[in-house]
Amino acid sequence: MATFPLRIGTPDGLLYEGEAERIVCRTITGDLAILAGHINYCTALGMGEAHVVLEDGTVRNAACIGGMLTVIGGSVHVLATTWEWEENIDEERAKEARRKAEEMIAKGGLSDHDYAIVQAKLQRALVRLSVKQ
C-alpha cells in the first residue's frame, strides 16, 4: 500500500516521524482516515482513539486529546494537545481518574463550569481506558 510522510507531535516534542499507510483520528466532526494521496486538508482534533498503520503494517494505537491535523502536499502533520501511545498509558491512573470523576458527578452540587470540567476529565479517562482494551 502507498505511504505518506507523517509527523506527530505535542507541545512537549516530536513523538513520531516516518512513513505511514493510514492514520485514523477523531475530529470535532467525527472520525477521519487519511491515506496517501489525500487532498490538502486541515481540521481540529477531538477527544478519542487514534490508530496509525506504519509502512510495515504495524498498527499503533493512541489516545488523542485535541489538537490539529493538516495534510499539505501529501505530508500529514498532527499537533495534538495530548497524544499517548497505548504502551505509555497508565491504566491504573486512568481508572482512578474515572472513579473520581464518576464520584464527583454522582455527588452532585457542581456548578455548570465545574460539571463541564469533571465531564472532560471523565471523557479523557474513558478514552485512555478504551485504548488499553
Second form
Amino acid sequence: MATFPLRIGTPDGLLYEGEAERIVCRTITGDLAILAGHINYCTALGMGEAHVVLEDGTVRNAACIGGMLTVIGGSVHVLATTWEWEENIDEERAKEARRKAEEMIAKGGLSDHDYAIVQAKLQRALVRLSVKQ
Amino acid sequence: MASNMKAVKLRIKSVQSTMQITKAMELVASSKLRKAKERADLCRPYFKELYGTLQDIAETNLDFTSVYTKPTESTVCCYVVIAGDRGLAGGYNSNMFKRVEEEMKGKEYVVLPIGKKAVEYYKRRKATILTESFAEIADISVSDCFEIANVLCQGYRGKEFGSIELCYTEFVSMLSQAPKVYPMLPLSGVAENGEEERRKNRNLILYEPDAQTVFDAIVPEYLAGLVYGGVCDSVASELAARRNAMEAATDNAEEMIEKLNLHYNRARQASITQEITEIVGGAEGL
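Show the other one: the form predicted in complex with its partner chain, since we just had the form predicted on its own.
Below is the whole assembly, all chains and molecules, this chain first.
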C-alpha cells in the first residue's frame, strides 16, 4: 500500500519520524484514520487510543492525549501533548492514578476546578489502561 | 612596609575566597546545564514542528471565522518575557530586556514576565503586568505552561490585547545564546510571507468539524507548547551564560592572585633588603 511521511512529536521529544501506511487516532469529534493521499487537513486531538500501521504492516498502539493533527502537502504531523507507545506505558502507575482519582471523586467535596482536574486524571489513566489491555 | 605586606596578604585571601565561590557556581551551573540541555534538545523538535506547522497553516489559511486567525483592531501587544531567576549570569538578563525594549518602542504593551528577574524589572518600570504567578522559572512544568496559555487566551479573547509575542533566549551553543522575539498570535502575523505571496500559494485546508472549533482547541495547546519550548531553551541559555560568566570570573581571580603574589613577594624582598642594609649600616658604625 502507498505510504506517507509521518512525524509524531511531543514536548518530550520527536517520537516517530518515517513512512507509515495508516494512522488512526481519536479527534475531538471521533476516531479518524488517515491514509496516503489525504487532502490538506487540520483537526484537534481528543483523548483515546491511537494506532499506526508501519510500512511493513506492523501495528503500533499508543495512548494519545490532546494536541493537533495536520496534513500538509501529503505529509502528516501529529503534535500531541502526550503520546505514549504501548510498550512505554507504566501500567502500575496508571492503575494507581485511576484508584486515586476514583477515591477523590467518591469522597466528594471538590471544587469545580479540582473536580475537572481529577476527572482529567481519571480519563488519562483509563486511556492508558485501555491501550495496555 | 610591613603594613603594606599585610594588606596585600589580606587582599589575596579575599580574592581567593571569591574565586572559590565562582568556581563552585561554575561547577553547579555546568552540572545543571547538562540536564537542562537534554531537556531543551528533546523539546526543540516539537517547538520547531509546532511553529512550522502553524506557519504553514497561517500561510495557506483563508478562513477568518476564528478569533485567533483574524487580524485584530487592538493595538496593545502582550509580551511574554522569559528571563532568569538570579543574576550573575553575564549579560543574559540585560540582553533579553534590551532586545524586548527595542521591540516595544512606541507601542502600547502589557507584559507577562516569567522568572524573578523579569518580574522585578517590569515592576520597577511600572509596566502593566498580566500576572506574577509564574515568577520562578526553575520549577515551571508543562502544566504550568498550559495555565499560562489559558491566561493568554482569556486576555486575547477579552480583547485586552491584540497580539502576543514570545521573548526568550535561544540556546545556540554552549558559548552563544541569542535573545529572540517570536510573534505567536494572531496567526495572520505568524506567516513569513506577505499577503501577495499568500494568495499565490493558497491551497485550502479542510478543518474538521470546522475552523472555529479546531482553532479554539488547538491555539491554547500551541501557546503552551511554544511557551514550554521557550522556557526550556531559556533555562539552558541561562545556565550556559552563568557557566561562562563564572569561568571568566575564576580566570580573572587567578590572574589577580598571581599579580598580588608578585607584589607581596616584592614587598617582602624589599623589607628584607632594608633590614640587611640597616644591619650592615649599624655594624659599620660600630
